[in-house]
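Let's start with one chain on its own, the form predicted on its own, as structure tokens.
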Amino acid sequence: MSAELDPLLDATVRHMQELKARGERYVNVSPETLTALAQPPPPVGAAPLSAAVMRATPAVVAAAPPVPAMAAATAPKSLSSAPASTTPTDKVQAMAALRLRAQACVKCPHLVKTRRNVVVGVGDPNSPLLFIGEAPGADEDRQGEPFVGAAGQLLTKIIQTMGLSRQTVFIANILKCRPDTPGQSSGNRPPTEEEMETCIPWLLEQIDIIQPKVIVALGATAVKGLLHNPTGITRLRGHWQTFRGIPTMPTYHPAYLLRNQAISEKRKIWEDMLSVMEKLGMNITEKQRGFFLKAGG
């Protein structure tokens, strides 16, 4: 990235530090931006941005170097353009710019024509535990923020089970717009595998900037994107998977348990859960050890 443009990310980063500490969840950026931000950055030594882009919220034009826009967006699955992001700064400005960039895709016209928001991720991209789930529902579009509906209020209270939080582990999905629903007033539907092999390079880039320790795949459509392991999330939950050299625990999805809410169900969740705990080297109580036992059990 050029010299001069150091100052403006640097003012762009504590301006969306700002924006946050004050509540603020979202920053509106005009058409003209967003058209510029998934352009190609200019070659080094090539004319600076025009005069009217810079005027455009020239803050935000200015994060978007970093990294060459939409290039995640159709590179093959094993490349990645995101920066080699090694301090707790680097991964925040690398997220934020990936951020910007996403908001601008169009690879899949008909999500674009019905989708209100882009649902990005959400959570600490410094965090050692990445949440992956399959695509925004109607909650998620409305608020641009992923697992917000029931399922997600449910995984929130697994999380803080945990003794985390939803500020303290990152939380994406495959896909990142609502699939669309023709012809239907309600309801959500999977993914195509088209839209996910579209979609996934951005998680890839998310990955690479989090550079996890630990990934948990919600579901059986997260599973099959990521790790297109022919075998049924029944047999699969529980057993330690890899995908991309990070060790990854596949689970049953949020909302399997809002249809079953066995015990015996809610106890197998939780046990992948403690599993994940113990990789990552968590502290583990013998009250969170005990959770959704029976008596006696």
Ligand code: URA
Second form
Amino acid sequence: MSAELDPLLDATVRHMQELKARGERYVNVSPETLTALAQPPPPVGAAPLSAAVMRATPAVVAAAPPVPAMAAATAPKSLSSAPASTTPTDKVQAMAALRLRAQACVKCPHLVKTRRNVVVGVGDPNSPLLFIGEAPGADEDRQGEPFVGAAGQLLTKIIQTMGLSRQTVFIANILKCRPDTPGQSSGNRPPTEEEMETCIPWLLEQIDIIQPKVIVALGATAVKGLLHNPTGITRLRGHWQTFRGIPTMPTYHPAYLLRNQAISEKRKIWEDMLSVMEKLGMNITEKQRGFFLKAGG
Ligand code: URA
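We have the form predicted on its own; now please give the form predicted in complex with the named molecule.
Complete assembly follows, chain above in first position.
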């Protein structure tokens, strides 16, 4: 996107935030705009956002949270993986364009009815490290950001213990909308196979944009959705897999650690993260190597 479009994008984001702050959940979108938003993005490294999307006035885009990728500018430590042919700006722009299109997605009418937000993802599209979870829960649906509830706070701690932050990795889910729970006032349900199949193209596009060096699949559903591997997570975790040529580490979902606080289980997920750090060529301190080896560690 050329620099002169930046103020337009900033104004659009500001306008959306104002609408959201006023409690607006829906905006009017013309059929032409919906069609434009549904177009695939230009290949990474190619042209700017489609002119049709940029012609859209602020009020035609679903009320959206700020583009989290922009937080990368203030990230404490960069882990940039952008290959020479793809500039960091290309990836940020491609992810922003995908976000707009995903927020207009209506492929699962039953989920469109109950969702508050399409939870697209958060972090740095230039990161070499992509975490993939299952689906947004109630907190994520409310805030429009993945992994912000109790399990998310634990994931954030794990990421920080690796010496990283939510701004220097990318976090997404297999499903972008919260699975509905008809007749229930609380609780979550796992996505169905059909929902996962319908939604997975968004994630595949995200993976194509990010081109991460390593993927971490969090929990059985993420593993099933990505790898279609019938082996249970207990046996598969800790063993490198490959997804679209990318080394992929299956590990426990942080929600499992909330249910089972045994130090031996914490050590298992931590060992998986040490493998990830090694694969990324990160410096690992002795202190980091020793976490959860003994009580209080
Ligand atoms: N669990 C997930 O798998 N994803 C989230 O975003 C939140 C909880």
